[in-house]
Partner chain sequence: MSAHSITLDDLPRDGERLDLAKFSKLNGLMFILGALGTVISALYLFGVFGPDRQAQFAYSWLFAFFFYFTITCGGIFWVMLQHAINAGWSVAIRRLFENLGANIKWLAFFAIPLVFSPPIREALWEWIAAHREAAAHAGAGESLYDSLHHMAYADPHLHLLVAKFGYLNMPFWTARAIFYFVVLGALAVFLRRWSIQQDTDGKFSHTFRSRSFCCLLLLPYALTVTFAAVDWIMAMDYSWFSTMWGVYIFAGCAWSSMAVTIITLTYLRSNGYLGKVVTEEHYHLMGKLLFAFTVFWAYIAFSQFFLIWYANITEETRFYLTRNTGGWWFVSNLLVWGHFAATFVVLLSAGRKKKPVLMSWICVWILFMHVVDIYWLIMPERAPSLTHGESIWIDGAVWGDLFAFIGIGGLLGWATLRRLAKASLYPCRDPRLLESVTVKS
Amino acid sequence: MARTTLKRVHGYLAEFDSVQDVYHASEHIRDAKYRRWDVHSPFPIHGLNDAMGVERSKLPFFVFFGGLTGITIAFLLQYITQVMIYPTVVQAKPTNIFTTPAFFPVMFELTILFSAFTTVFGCFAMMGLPRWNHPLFTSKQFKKFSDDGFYICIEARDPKFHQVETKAMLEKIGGKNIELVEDEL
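Taking just this one chain, and keeping to the form predicted on its own, what is its structure?
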């Protein structure tokens, strides 16, 4: 019995000849209001983020609130245990709100710990990880992207994606070897 593999469209992959071509194509795609697309190049291209209209990452905000959560938990944990539940007396001085500097080492460490965990798991969530294989790796022409190829991939998840119109737009802005990339389910 033959085994059937289900596939779904990932998007269109278009090749460009040079840095200038991919840069200007990025500006055109940005102006066309596409939101889910990416540029693949063998090296960083100066100013490409502006040409793509990439917004500032939200990760620093998540890390800030992760660190704030860590420092709050550390303070409450120490205050509740050392002041409220088990009043601690050190060198004949009771622990209270004015002895907060004694809590600083634990507050510092939990701030760093929560910030680090927020960074790692926030990156995973924002990048859609874990993922075992990216659909672009099934493309035969995409193999040279790390050597001398410049590619733009517009994903099918983009609200403006249309199989005919998106392909025509990529051809119009100079895309070559335009390929419909599919993802196995």
Second form
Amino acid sequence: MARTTLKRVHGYLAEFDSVQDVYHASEHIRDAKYRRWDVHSPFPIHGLNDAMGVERSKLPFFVFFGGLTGITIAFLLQYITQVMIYPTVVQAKPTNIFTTPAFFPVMFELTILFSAFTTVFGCFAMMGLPRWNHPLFTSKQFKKFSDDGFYICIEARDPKFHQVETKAMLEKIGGKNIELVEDEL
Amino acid sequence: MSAHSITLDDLPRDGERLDLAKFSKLNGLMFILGALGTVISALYLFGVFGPDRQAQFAYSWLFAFFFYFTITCGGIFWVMLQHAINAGWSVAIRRLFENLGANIKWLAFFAIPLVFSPPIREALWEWIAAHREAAAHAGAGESLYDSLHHMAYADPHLHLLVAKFGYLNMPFWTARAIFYFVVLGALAVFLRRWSIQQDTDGKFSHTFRSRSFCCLLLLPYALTVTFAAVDWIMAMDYSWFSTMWGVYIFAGCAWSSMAVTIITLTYLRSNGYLGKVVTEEHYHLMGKLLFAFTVFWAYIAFSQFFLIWYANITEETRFYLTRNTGGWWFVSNLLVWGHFAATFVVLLSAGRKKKPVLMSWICVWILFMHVVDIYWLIMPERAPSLTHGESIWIDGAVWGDLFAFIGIGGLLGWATLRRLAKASLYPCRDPRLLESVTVKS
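Show the form predicted in complex with the partner chain, please, because up to now only the form predicted on its own has appeared in this conversation.
Full complex below, order starting with the chain above.
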């Protein structure tokens, strides 16, 4: 007896023949105001961000505060130990706020370190990583995306997603092998 | 994506020519200011206002000369770099750098008092005065070196000068000064000439020849700028040394010349030139380089300060001691916050770099900070040297700084504008022009 599993629609996957096709299709989908969709291509396509209408990432905003935290921690760490708790006077150099130049290398390094951590982990968080599997890997034809295929996937969680209309639109803008990708629950 | 992508047919075949008549007001103003400043400077330089003012003005002249020298060297550097790395994006703006670099002929003329006038150079470089004294004391059959050696017995400070005799001596120093202008002049003249020849014959060979020329001569260029900075600025105090010096000056060169070019570009575009050839993408790319050199300058400046601060060698710390005393402390801090911090924050955003008018105002600020930088390098030496350490500021000498600055600046501005009108504003038959015009960053 075959086991029945619950399935959830992930979205429509459509194949495109060339960079031009996928580029213009992206412009079309962007203008149709879809929000939850992505393009999969074996190589970066110049100008695709504009064609997809991708908004500027919010990541730099968080990275700025990551760096700020790093520089503050580095300064306090050194100021508290080197000035307040145990001042070391070397060759009559000051131990007060004018000692700051000596702290710069550490302040610089910690700024970079905290910014880098914020970038990497912020990036993971915003992309929803790590995850074990992606529903698109259930599609047989999708394997071509890392070789010579160009794909667009419009996801079902998009508020504008419609079983019939979305499929019709993908056909109209030149999508081939349109497939309804389902995710096993 | 623009509705219609530009092709070579959209651009005028023979490039764009600047109509000087349109700029007669500005050009006349710059000439009058330049001539006036130069005439007053000449009075100072010939000692009409007395030997004291003449010695003080020597520093003013060096300051003004060196400020424009850095900008000119930066112009040459950008042309060389763009050729050497085969840069495609920069073709549309390369002619502006070429014209900026060609000012080197004028600067060679302005350098004559510094190199050949004894009262001027002895006021600036103490070692020259010491050498003259040694020459006067030299007995029969005694060389200058021996005489200097004898003087060092009486004054132990001069031992350093004896040790540096192989480098710091008049014939070698003069020959080096001439050599710098020959090398820089050749670079500026040939690169500009070949580029303009290509405008008429369109031969690719000019591009290839420029490329190999620049690859071969980047090292001599770097040495030239480094040693010029050492000879003219660092040697003002012959006991002080810093191995970061050449790189520090070079960072200022690249920074300030990029700022000048962005301002020039915006001015030309606002008058209806280069509208199709230069896009905001070029501004973005130039802004990125400007930003890079802001960081680079700060990195070099801090490294130099930090190593000296930690090492605590007596001769070295004097440089920063002078500049952290009295009013100079505020100037040092202005450099930290204005030259680096403010510029860094303002240039950080990509959107801001794409706004020509905003970028030009940032560049005006950058140029101002470069003036402060060069002033800060030279002027703290003036009063201690001339008064033998009794004062750190001379009242009234700042007028000389102003006249020298306006004089050289006015004449160079006038010459540059005229030079811009002599050929197309961009290399109109460069093989990579289309690549540059349609660049996206």
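Here the rigid core means the biggest group of C-alpha atoms that line up within 1.5 Å when the two forms are laid on top of each other. Numbering follows the first chain given and starts at 1. Owing to the predicted nature of the structure, the values given are computational and were not obtained by experimental measurement.
Relative to the superposed rigid core, the position of the CA of residue 135 differs between the two forms by less than 2 Å. The two forms, fitted on the rigid core, differ between the two forms by 2 Å or more at the CA of residue 68. With both rigid parts superposed separately on C-alpha atoms, the smaller turns by 19° against the larger between the two forms. Relative to the superposed core, residue 108 has its Cα moved 6.5 Å between the two forms.
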